[in-house]
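This document starts with one chain, in the form predicted on its own, laid out as structure tokens.
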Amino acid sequence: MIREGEVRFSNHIRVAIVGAGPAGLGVARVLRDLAIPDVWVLERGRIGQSFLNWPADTRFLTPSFPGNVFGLTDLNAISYDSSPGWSLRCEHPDGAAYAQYLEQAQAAFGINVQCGIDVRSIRPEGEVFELETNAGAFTADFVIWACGQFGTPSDGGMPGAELAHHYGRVRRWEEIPGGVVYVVGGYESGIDAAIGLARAGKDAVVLDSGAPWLDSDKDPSRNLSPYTLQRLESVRKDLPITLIPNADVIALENEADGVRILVGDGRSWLSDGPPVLATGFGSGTGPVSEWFDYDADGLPMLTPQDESGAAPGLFLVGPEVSHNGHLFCFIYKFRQRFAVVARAIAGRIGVDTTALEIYNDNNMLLEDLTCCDDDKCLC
């Protein structure tokens, strides 16, 4: 691994991939199998950051295991020959474990990642891409955006919201004041705060516009994995999780005894200490914004390639891609762009895409990938 600091690559390289988390390691694997030459992962903190900064009992919603001898591939791997349930011998992996397995994938593909980089902005420059960073001035043909949106805490414009403490922000449960301790938001990281702080021997009481919980919607994407439900309804019958629906909390305020939190309707709770967040993320994107384009809900607009409209050769992997109302939230949804975008790169420079078949063979259709019509989308 490059040590953080030690600037290897040369101040021009073919590809410059923003991010080593799954989307940007993922991408870079399946462009050195293409054997496309020059390709850096430029990350600002450790492989795996974002996972390193989740609260330390956040788990993976979806369960991960290995089916390589199936032809099926690990829901939360970021290759078909990988699997980080084997690696880590973990269905549901934290977010440390997480990092650990991506640090492994990185040295056993040979994938370049150079940490320390903090990339600020980009701008096309003729054929090529400046990127400023705090290591000085950078030149790319590509550029692919692979940060995720952790590292992005929204509090949606709460009046008040400084008066919080947000779920990405938080690193162990315990250390969060008071024996009451009320969650605004109940969807996953809302109920994962509840399970949290009440194993930390707190009562939580979340505080949701809605009741997610008792949603019946079957995509994940959209409500409360089977993984969250499970644990919640294990949890309930011994610790002290209250969950109010119906409360659309719309501001914090501050008082002598506390802080008070208030309903559209008129109700209000006071807290002893901070309330918690879990009202999401912003998007990823902030530091290229100005070159993408953006739809009624904030997600970027890409064309089949997954490319930017305004510009060219700035691509995007990871949870922010969407095409057709479909959103490629999870690993095992926006791991079936590589290759797509994989594929733009390499017409462009004209190098042989036949390694791609292998990742037709493990269920990665490049041609349903390409553009995805509510017929053929892979989600």
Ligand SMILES: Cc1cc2nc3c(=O)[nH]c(=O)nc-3n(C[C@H](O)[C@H](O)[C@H](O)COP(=O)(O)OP(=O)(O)OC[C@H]3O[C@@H](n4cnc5c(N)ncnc54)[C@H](O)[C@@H]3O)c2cc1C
The other form holds:
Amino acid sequence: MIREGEVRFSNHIRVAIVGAGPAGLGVARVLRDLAIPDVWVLERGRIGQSFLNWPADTRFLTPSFPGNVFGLTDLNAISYDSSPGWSLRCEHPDGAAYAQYLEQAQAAFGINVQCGIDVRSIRPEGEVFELETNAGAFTADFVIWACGQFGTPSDGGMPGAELAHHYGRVRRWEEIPGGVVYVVGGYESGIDAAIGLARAGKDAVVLDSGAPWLDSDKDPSRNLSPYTLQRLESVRKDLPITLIPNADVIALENEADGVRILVGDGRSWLSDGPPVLATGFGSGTGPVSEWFDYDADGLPMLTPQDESGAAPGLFLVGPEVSHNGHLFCFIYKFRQRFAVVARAIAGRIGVDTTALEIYNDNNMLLEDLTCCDDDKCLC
Ligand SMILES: Cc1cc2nc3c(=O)[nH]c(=O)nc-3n(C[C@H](O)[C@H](O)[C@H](O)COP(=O)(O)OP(=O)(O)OC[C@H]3O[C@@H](n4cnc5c(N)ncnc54)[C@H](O)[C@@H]3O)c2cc1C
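Let's compare: the form predicted on its own is above, so bring in the form predicted together with the named molecule.
Let us now look at the entire complex, which starts with that chain.
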């Protein structure tokens, strides 16, 4: 909680960016390149808070490599001129290391960040937005919502979900009780959980409605990454990990000896301790959800500038951005939209956008969304 007098911005600011993760800091950097003044990133925790909350031994799947000077920006970089691979000397950083990279980027680019501000709601009021926060109300001409999804674990409404631990709330796998631990969900976080549990000396059993470890979709947002498949293959030789496909878990029930895991086809397993739910994350747009419409997959519907249709001037950046059925859910994908949002804001306040050409040169300005109609496109 911040104390009175600690807030460093005035009652009215030009652009309020909510969330100091890669999306918020990345779009702030582009606005800085355009010399747009009075831009503030508001963060309820610390810079990179989601990464600080990751399980301690979880690592990035997408490799970091400093190819920037040849126009191949590090996949996990938030800007064309930074590289976690170079600054951390690490190809697959863990969450704490990546948060450190974000702090370095904030300092190097001189981005204004105010930590300790929890934005609870926003409301358009005439030409401006009114923001309600734990530190009082203030107004902004533009709001960019950059709150990610890690703070909103989803159990998909599963009955009995309270009997389990959600992946997004686990910090150390050793802390999960039980010798055999069942993991519901076998996508990236489920496999990461299984590896973490097995390394912590437990037998990990993964139940999934399909078999993501066998899928071969070319979009890594819908498929296990090569890094995860490689990790899985190497640890399964020595560690007790069982993968059970076609087990669609529909409910958890409390029993005298543990938690009963019920599957749609009538099978069930009895777990002596709490299972782990690796069932994904919900929308992080909660406090601004009334200003977006959502498609059948629950994704916010956006204008071509990634703006709310109902509240012009409110933009969304980060992993929930989607267009034409394509998800921008990795950093190397969603960073391609930062310059689109920045250009829209610059255009409205009459700022020259020539500085954005460098984003084009570095594959960080994906404007032509029709390219996503192409079946071969991996964007
Ligand atoms: C286990 C795991 C592994 C992953 N591996 C990869 C990978 O290898 N490569 C990759 O590209 N992506 C990866 N991702 C996805 C990636 O972490 C996210 O896409 C990315 O963090 C999203 O960035 P963001 O800035 O939108 O959100 P976040 O990083 O979640 O940042 C949002 C920030 O907003 C703050 N916030 C939230 N609500 C409020 C509020 N109301 N007021 C103020 N502040 C608020 C939060 O505290 C947080 O600091 C992984 C995700 C997970 C969970």
